[in-house]
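Here you get one chain, nothing else, as structure tokens; it is the form predicted alone.
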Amino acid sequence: MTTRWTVFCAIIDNFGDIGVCWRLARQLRQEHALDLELWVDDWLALSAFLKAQLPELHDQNGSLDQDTLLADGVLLRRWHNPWQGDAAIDDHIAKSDVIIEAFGCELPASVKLALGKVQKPVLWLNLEYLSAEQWVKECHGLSSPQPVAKQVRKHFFFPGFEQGTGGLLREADILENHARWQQHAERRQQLLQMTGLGAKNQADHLLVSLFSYDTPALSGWLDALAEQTQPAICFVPEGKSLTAVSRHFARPELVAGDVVSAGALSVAVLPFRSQNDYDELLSLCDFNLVRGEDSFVRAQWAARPFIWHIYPQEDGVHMLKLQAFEHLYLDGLETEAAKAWRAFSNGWNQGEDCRELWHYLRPQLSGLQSHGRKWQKKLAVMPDLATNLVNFETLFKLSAHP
């Protein structure tokens, strides 16, 4: 009998949460043949996100016109606020084999109550944010009793970079895809042609991608690209990065299809991309600036030099999380390259002028490229997040029925 999983996703920051949940849901369905429902609370954000992924789902106005849709085998359902589920829906959800609260979102109260009435064991998971901090291994898999019933427990599942964590999202074909994209030089030329820059000799250019939060650090970096000897092309998908780019070039607004230049630098604005197209962009560029969690992980599978713009927190806790990752990632990297990478990473995430920091980092890209390959292979040895989740359910069932 097919195992039934239910995932709840609250879209908090642009498309980061749904980006992870959609990749996970599709992989669980396609690679593990699970019967999967994905409940999403922001239907407008989901609609905008899926336009690039599955445009055929949208009506003539470009919207998702139903509260329930089947996409790539995943049943998408609208999570209304306040919750509009009746007793039948609550019971249906509560009788899932696995229920996942993505990133700490809370299940509707009536669903929790329904969980307390279910006779069979249900695996209730809180899928946490990705972190490289050491305490993650200690907390991964821990459970806590819930007030709805004595037999109901919630387990905490932590993605991570080391054995003893939940691992990272990694589809079965992603490494093969990156190898294919990077082996064919014409893919880079096609990328340039799509932006109207096809006449440029891509072999002579440094290709970079920018997908970051708005930051004052951006202006100095763009200045550095403009004044370097090697011509550079910076690809910027539509999103938050454009605010700072527009400000830098004194433009009221930049939109998809625009190209602006200064010195050795050309900036090409790309339309919002499907996840597969974004993976390819990361693969084809020589350097990637990424943000949040989803693009952060994808940059590592691309095995290209990158900098992570971590989600900023007012109390500065994000810098501790960043430093924990830096400690893992820089292990084994040649000293000068490690120093340059760490300096740029910290400067970027603290909103500093990164002009000179880029000139310090730029000569190290070759060494960072080799290191990226080694890091990719090191991560690929571990089971991926979806597989770890499925294995965790298997162990849960064995413990419930010894």
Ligand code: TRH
The other form holds:
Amino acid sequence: MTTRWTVFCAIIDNFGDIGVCWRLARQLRQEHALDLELWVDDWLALSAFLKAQLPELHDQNGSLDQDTLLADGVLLRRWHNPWQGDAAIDDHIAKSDVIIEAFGCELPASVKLALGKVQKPVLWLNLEYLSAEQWVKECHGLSSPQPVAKQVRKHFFFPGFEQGTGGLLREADILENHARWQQHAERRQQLLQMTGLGAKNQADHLLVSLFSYDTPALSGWLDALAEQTQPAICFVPEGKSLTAVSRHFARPELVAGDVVSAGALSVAVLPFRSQNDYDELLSLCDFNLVRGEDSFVRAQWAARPFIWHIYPQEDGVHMLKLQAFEHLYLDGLETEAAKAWRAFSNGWNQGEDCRELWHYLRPQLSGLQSHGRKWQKKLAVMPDLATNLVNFETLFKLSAHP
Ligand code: TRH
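Rather than the form predicted alone that you just supplied, could I have the structure of the form predicted together with ligand TRH?
Now the full complex is given, and it begins with the chain already shown.
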């Protein structure tokens, strides 16, 4: 019998929450043949991910007007706020084998009530944010006592970079895809042609991608790219990073298709890509600036040198998370490259001028490239997040029916 999983995703901001849930849902469906429903509260954010798959479903405003949609085998359902599920829907959800509340979003109260009435064991998971901090290993898998019913058990599930955590999202074919994209020089050429930059001889250009939050650090980096001897092309998908780019070039607004130049640098604005196309972009660039959670992980599978713009938190706790990652990632990297990476990473994340920091980092890119491959291999030895979730459920079932 197919196992039924239901995932709840409430979008806080940006694309990370839905980016992770959508990727996870598709992988669980495609690689583990689960019967999967994904409830999402913000369909405008969701629609950004469906443009490539389902262009015909978008109305004139670019948003989705349906409440239910089947995409890549995943049943997508609109989570209205306040919850508009009826007794039959609540009952159906409560009978799932696994319910995931992503990133601590609260299940609707009536679903919890329905859970209290089910007769079979249900695994209720709180899928947490990714962190490299040491406490993650201790907290991964811990249960949280829930009064709803004895057959319903809630656990915390922590993604992570080390054995003993929930692991990272990694599709079965992603490493092969990166190897293929990187082997064929014409893929880079096609990318350049798409932006209208393909006619020049770009074999010796440095290609970089930028997907960051708005930061004053960007301007110095763009200056550094403009003044270096090697010509550079910076690809910027539409979104928050564009605010700082427009400011830098004194342009009121930049949109997909625009190209702006200064010195050795051309900046090409791309439309928001499908997740697969974004993976390819990361693969084809020599250096990637990524952010949040999902693009940060994807850059590590691409195994290209990268800098992580961590999601800033008001209490500054993000810098501790950044240091925890640095501690794992820089292990085994030659001192000068590690120093340059750390300096740029800290400078970028603290909004400093990164001009000189780039000139210091730039000569280290080839060392960082080899390090990135080793790091990718080290991570790939561990089971991926979707597999870990499925294994967790198997153990749960065994414990429920010994
Ligand atoms: O968008 P993010 O900043 O997301 C988040 C959220 O802010 C969230 O609330 C916060 O808690 C979390 O960060 C830490 O960055 P992230 O996680 O990289 O998500 C972006 C998603 O968008 C990811 O799935 C990759 C995808 N993407 C595309 O599919 N196409 C594109 O062209 C680009 C640039 C990104």
